[in-house]
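Below you'll find only one chain, the form predicted alone, shown as structure tokens.
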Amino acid sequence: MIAVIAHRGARSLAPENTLAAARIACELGADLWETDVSMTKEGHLILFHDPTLDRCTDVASVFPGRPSTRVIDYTLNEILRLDAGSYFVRTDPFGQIKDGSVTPEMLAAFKGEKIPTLEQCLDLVTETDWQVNLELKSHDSDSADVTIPDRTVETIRKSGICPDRIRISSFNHDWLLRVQKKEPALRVQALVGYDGHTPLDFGDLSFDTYNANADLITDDQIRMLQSKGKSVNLFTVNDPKRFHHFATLGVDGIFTDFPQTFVTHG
């Protein structure tokens, strides 16, 4: 059965990478939640996708005139002052508010939503008896974030969560090897297809699972990976026809912004 993976939570129905988006995805019946792990200035791990805070927060109004909006240049206390939910209400990024799929009560609750910490993420996964894919973000311009793999493993250990509930993914494959070395019980998944146009490179096929860009992968590549015993997950698929095409090919999982569309299809 194909796994429906809620990309950054149910981000078409709630602000991405927030606990609200995760809870909605869980309630919808998604098999697991994918979220992004970034690091603050002093080394705390938070759930945030972009290298900068501009798109998904009110950083410009909370810290006017601040020369940098990079996540790595802000402390956790500063991050927690930001509103990570109102942008969704204002921009309706997937048109789901206009379509009536998001209730007024939900919209009111999103305002003031905070950026979660990794600890809060793991608590939610435990509370809901769920699973999570943690993508470790490696932004090319950053040098201070090189400890993210080590800090992630340490945080997972301290939480006491069962490793079976977690997958670790990254475009930085060296980081995945570090995670494997530090904690062999954690399953890692190699992301490929970052830029959306360069042909996919699976390297020496040393990983058990590949999470590939659905816009770049070919049917033959999927069959090749399967013939070598590899698991294949694809990102990001929102169109039902494409979803069913890949399901027919027998891929293991699909990342989607619309778990509400696919959870009933298995």
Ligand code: G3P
Second form
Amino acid sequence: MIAVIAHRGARSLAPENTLAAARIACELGADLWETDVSMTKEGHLILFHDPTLDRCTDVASVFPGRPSTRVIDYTLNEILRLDAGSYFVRTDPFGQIKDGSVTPEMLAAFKGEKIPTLEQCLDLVTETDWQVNLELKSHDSDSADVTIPDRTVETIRKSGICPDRIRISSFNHDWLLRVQKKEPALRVQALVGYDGHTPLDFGDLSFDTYNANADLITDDQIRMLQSKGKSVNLFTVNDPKRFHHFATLGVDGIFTDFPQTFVTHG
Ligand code: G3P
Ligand code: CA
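Can you give me the structure for the form predicted in complex with SN-glycerol-3-phosphate, which would complement the form predicted alone we have just seen?
Following is the full complex, with the preceding chain placed first.
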């Protein structure tokens, strides 16, 4: 069976990378929660996708006039003052509020939603008996984030979570090797093909699993990976026809913003 991977949680139904989006994806029956790990100024790990706080928070009104909105320039205490839910209510990024798929009660609860810490993420995964894919974000202008792999492993160890519940991915393959060396029990997955400017490069095919851009990979490349015994997950697929096509090819998992469309029960 193909794994349905909730991209940044159920991000079409809830603010991305929040605990609310994760809980909804879990209740829907998604096999895995994909989320992004970034680092604060003093080295705390949080769940956040973008290098800057503008798109998904109210940073401009909480910290008016602050010259930088980069995540790495904010402390955890400052990050926790931000509202990471209201943008979703305001912008309805996937049209699901307009469609009536998000209830007024859900919308009311999203306002004021906080950016989660990695510790909260791991607690939720354990509590819900679930699994998570932590994508370690390498925002390339930051030299400070080089400690993310080590800090991630340390946080996982401290939490006591079973390593089987975790997959670590990154476009930075050196980071994956670092994680593997530090904690061989953690499974790693190599992300490839961020966009059209960074075409798919499978390198020396030394990883067991490749998470590839669905818009860039060809059917022949999928077959090549499978013939070499690699697992293949594809991001990000929201169209049912494309999902079906990749399922027919036998890929292992699909990252989607619409787990509600693709989870099958029974
Ligand atoms: O992990 C797959 C996918 O999430 C990578 O791209 O930009 O959505 O983090 P992005
Ligand atoms: Ca991601």
